[in-house]
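Single chain ahead, written as structure tokens, the form predicted on its own.
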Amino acid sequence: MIAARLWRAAWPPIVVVLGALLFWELAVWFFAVPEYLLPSPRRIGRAMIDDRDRLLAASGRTALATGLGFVGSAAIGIVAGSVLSLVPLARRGVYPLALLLQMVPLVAIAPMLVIWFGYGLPSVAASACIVSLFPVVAGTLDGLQSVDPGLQEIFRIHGAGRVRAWWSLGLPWSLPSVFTGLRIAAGLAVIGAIVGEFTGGFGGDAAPLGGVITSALKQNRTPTVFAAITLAAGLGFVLFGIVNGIGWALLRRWHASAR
């Protein structure tokens, strides 16, 4: 049944995939695109086979970067949230902040990192870090401040403390905005990380997907780029999807949301 229900929710995005890359494939042969302005769908899989080694090992690189600084945006993005709910004065103080800090361009952040962290995968986990942060902050603090106050009362009245009603009460009914949040920051730590490795990964063999791209554009192996983006993609849905897993199994019974 659960077998079912994946395909249903999967086979129109297959579809429209399958599609776009037909589409794409006949536009390149029929206005004869040159290859190294938009190679085929064909042309990219062939990069992906040739290369396949330097990506696979480029894409595990990337994705331990992607994860660290996803579960660190996470963890540090539910306890800020929680304690921004519980302390107003914090709240009025350093959302703002927060808030200004989304608005900075990474690439202008980037080159300081690794200043900070040094070459290699601290500065890119801290890249996809901060990406990812303020999504995960919001969710939390929009989820604690919806909490039913007939309930923060009937807590309350039985003498629960602060930390206790936040534990019991807020963060349970704060786990739908908590998923969207991070959600979102799934994608966000995969865009965080290529930034980051376009100036603080590792270079050679060694190269994240960052660097792939970087050292493939610069020997204008367009098709290459496109594959190396391709499977930073892919990172992003199957991080999404752990997400989105995760998200269900704890939702499910009690929310409408994961029904």
The other form holds:
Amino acid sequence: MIAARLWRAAWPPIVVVLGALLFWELAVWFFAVPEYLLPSPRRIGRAMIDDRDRLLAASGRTALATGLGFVGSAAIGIVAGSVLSLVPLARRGVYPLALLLQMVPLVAIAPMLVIWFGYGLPSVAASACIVSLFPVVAGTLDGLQSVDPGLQEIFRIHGAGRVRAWWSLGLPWSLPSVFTGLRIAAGLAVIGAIVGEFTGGFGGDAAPLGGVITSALKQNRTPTVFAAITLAAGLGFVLFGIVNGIGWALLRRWHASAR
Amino acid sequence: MSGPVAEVRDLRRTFRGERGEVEAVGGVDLQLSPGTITVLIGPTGCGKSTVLRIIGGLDAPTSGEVVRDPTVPIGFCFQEPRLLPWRSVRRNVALPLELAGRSRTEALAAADARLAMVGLSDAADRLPAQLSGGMRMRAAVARALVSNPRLLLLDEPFGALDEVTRFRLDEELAAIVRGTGITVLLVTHSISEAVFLGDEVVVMSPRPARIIERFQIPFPTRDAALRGDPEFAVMQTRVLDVLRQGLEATP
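Moving from the form predicted on its own, what structure would you give for the form predicted together with its partner chain?
Next comes the full complex, and the chain you just saw is listed first.
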């Protein structure tokens, strides 16, 4: 049943991806595009296999930083969104400033993260967290602000305090929009981690995917660059899938978005 | 004979909106005697729900007085069932007790008893979305009764249901409430519902709500057979006539 549903959802994008890869392969062959400009998918696949140990280890490091950053942004985002919802003054004062998280270019502050948190995992995870935070805050706040007034009245009638109403009504009601924010945050967390790795990741054997990309670029190993990019995209896809699966499990019984 | 469970004196309520002030309730006096069902009937939007909400403490009057023992437990039921979509019917009904700090076991046991009362035991584990409109309203009534209220405030609870379901739920409500000693205030715009359920039917004018007539309803029993009683039809006609006069008198 679940396998059938998954297959029904998966086959159209699989067909599109396979078609695009075929087109790419043929175009590179037909126009004789040099490898340093655009390697063919087959060449990228070979680079993945040849460099698998290094790429796998790099993927693990990036996955760890992405995961930590994402969990951090999920926790901070849900708490911050809830506080902003519960305290109107904080909402009016702080929420417009939270937009700064969206406006400030990460590339500009990434070097500062290295100064604040040091090289390696801490600054990379912080980068992933900062980039993916705003959608979670916005999703949580939007959900909490749109709770059905009739249901709020039921809680008021029965003497529920604000924290109890938040826990038993606001939070479950907000779950669909919280998960919308988390799904967006999943992709952004990978981007944040890679950008963080450009400036704050270790190089050499301890390099994460961002480090592999920068060193391969310097050495003109474009197939390796594309292999690392493919793996980074794969990480984002896996994280998105995990978030989607958790959301589906929590919402499928009662919310139309998960049916 | 003890005093009224709730009493309102010269109740007035004015709302201030973008287009100036709107007088919703224009001086209402009402007494809810213990164990009786009082029905407020009037045209849609006349302000009768505002009276109910003020009595229940969900709104404040602009002037006038509401006399009610604040410790008297109140049950509410609205036109929409207002059930939490992620909770089973049983846990929805148990909600007021959980919010009052009772243990979950105790709350669920009380919920089961109320669900049996409204004939929903078989649907206890279902989610609201899996119920019909009538079943959802039954669950809302069970939730309103779960705290053993002495005053039950019903704001057009069956207004969105089809006629046949509504008749059946009126009969079930009469069977549940009568004999339990609960005092009920029901707001409706259905004449047959008002006459079927009420001990007293209070007819309200179009906005601002004022009482234009009170009818004491004499029927000793309220079951399906009452609907075929010629006196029932006569009483409905009398209420209808007063409602019409109220509408015609409005400019």
